[in-house]
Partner chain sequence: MPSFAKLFATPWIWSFLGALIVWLAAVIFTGGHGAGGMITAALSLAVFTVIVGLGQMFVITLGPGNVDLSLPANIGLASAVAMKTMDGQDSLIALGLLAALACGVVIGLANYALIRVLRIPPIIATLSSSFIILSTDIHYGRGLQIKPPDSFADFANVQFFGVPILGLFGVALAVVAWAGLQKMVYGRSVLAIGQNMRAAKLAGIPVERVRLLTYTLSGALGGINGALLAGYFRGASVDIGNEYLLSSIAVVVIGGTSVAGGKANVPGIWGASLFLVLLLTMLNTFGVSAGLRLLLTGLIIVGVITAAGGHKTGR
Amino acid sequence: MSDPLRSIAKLDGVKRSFGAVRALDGVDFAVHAKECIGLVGHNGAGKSTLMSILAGTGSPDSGTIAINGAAQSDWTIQRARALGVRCVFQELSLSPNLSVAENTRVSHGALNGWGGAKRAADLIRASLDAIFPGHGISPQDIVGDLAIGQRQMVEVARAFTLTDDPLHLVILDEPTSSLDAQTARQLLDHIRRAVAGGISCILISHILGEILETSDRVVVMRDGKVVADEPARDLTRARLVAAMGGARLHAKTTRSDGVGASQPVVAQVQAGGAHGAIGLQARRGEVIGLAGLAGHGQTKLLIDLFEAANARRKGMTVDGAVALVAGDRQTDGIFPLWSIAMNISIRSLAALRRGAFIAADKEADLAVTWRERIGIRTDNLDNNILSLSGGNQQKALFARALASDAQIILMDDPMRGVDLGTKLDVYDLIRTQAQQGRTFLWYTTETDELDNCDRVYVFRNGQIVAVLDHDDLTEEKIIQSSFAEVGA
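Single chain coordinates (the form predicted in complex with the partner chain):
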């Protein structure tokens, strides 16, 4: 069906870095007329970055973009729209305070002027009817009042509305993630109809079954590169998983296993509760990994455990003081008006008192001790916390938790934006601390880090779906458990 001679969009040698992180490392990518491309890969493989560049919302550090064979020098989202490239974003882009019809109207210049409101309403209703029969959404509904799945439907339907602007390519970034099975089915069927009608689509999804059945061609990305590009009919689920995961984990770290079944359980999540049919147990001195795709309930479990330490929670027991190392530093961790020392000591103030007052010398000692132990690069701990680099701010947050009296340390993907040297230091520290009897629950999106764990729980859709012991741990097994079985 696809005509390889005619590429409607072509990216060549595209590179993009965010700080030290290389999101795209020289990607060549082409979309042909009348084809559906399935785009798969891990979180952080570069899929969304690549699509934002193609849609005109992001710009590459280097590389070229050509549409219908014409190189584009000034590629913006307006230009993309004018040339018929549209994107349904993962972060929904509708204005919540406007109605469905008004959201449609603002995206089409042709719907200006008198009667535009009526035409916009008709347009979006027709599109919704065509894609999602029985959708139950009125054009007059305010978007903010709609459920997340309905908003996703409007977003998709709006991308397929036609006025004066041409439409050649629709990018769908995880469009089914918030749709139920039946609506997802309707959408996938519509994609096939659209492709048959001459529109090309790019479909990003973590559900490999729908990728394989809907796409003509599948592109696999890993670490900012395209690692496979094959016709969908030649692929199987297993081969896709292998392409995404690549080689096995490198040489196993031998954990000096002092942790036996004799150690007491300090944190427990009962099976059959809100977190799924598999329970979680953490013993004294264990390092427990939480894996799976990003945002599938790992952070929520950590927060639930954090709260369970202070107040009774159903189905959860936490025995001992807890401390949390935030991964989202700005939102969950840093106190931006304070010095480095105050940011470290905040979790330990009760222990730093002399009588009713916080002892300044004890506070300073604590900060100095941990600057040495964890290697925070600063000559003055009284400097503002924001004077540190991101990685060093993160070290300060580690210091805050490790300096405290907590015996259970919860870590919420704490290595985001941390350089390799720091990471290795912190891994060592975690291992030593665990040997001294501390328990770590560690959510990470980096599969390599799971190698530091005694046991790994894999999450999908807010539930624990698999438990892997350290010795059975392979990236393929984690990926296998992370993805839904639908349609495979």
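Alongside the form predicted in complex with the partner chain that was just displayed, please also present the structure of the form predicted alone.
Partners and other molecules omitted; one chain follows.
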């Protein structure tokens, strides 16, 4: 447990504004020795902004920062690392053209010099082995060739790598957002081991069970302020939701009205092809789930279906316009030089034309409509997309797909970094859209989200190995199928 007399880090009266938006409004925040703090709040509450300041990548407009009791007047990321503060950001910071070992050297100055390459490879391998047994990642792997879940594992392992530099505090901003249930469990267990060994941690997660199970203390932020700070043992999920500003608790859904054998098949993968001995069918109005361990072929299937909608592909048929909600928003989703409105409207250009040109008023109306429907937190849709928090960027990608004419929506783990209240609203929106005839194929690493699906296809080693109907769906069956051999 924490030592109340020793603060690893302390922020007092921190304020930060971005234009007219006040991200932090006089925040006081402290991390004690040997404790894990769970930091929660809806998207735009100020969590990531506060952590960027603590990590040295951002600066406050006002307020003070103290590390181990010493005030810091020139606070930078280099200074933070030198004093043992490291951060795993929600938007991964790895260099895709470098190897895993080379990325480790980049962030650890102690690994420069003679023999540093071999030492970096040995240390990152040891860190990966300690946190994620069976990870299957080589220090020589090029990061750009890794799946997003593997990249997240590397980023986490790099932060926990033990070198000659001090390590006192690790900030983890949505560290399980791209991890499957088994790998997320490995990480959460490691956090508790690290805290027991003397390292303090800050865990930001929209999965409240992770927060309550892993944290010693929970801090809740809302509208740029700390509104609650309590021991985790004194909190329930309902109390935590109420402190965040309220959101109904998730209840198991029922099967879509009107979906059955009478509805036409709009997407089909034939059995015996590239995706295994079990085929896939999605009928009009169905919500189809894709499950299994991360990186086992779910994303590839979605991309194959996306391509099959535009060009004939052996073993696949797609009947209808398709839109894809990318899970790796920085690489495959957002257009970083464009405005929020342009990022939302790009999939709907045909409907926005007036003659040979795009009608600015139609584009603005479309963006405003979906900002309100999905709750994108911005007062100006002409702002650059990067002005939004990560979760709000993801909402914009969701708005892009749903605002389009697509009748088939492909979703590649789209709820990464999205807060609980918004998730529940989007779940309702998906069910409503499905009842109106839209079809969804939804890959998710969050088992609870599969409750929203009519049928779930479980993947292993790039192939579909099991099909579970909604009424038969349990976490145990998904896990069993994930680890079963193909054809077993």
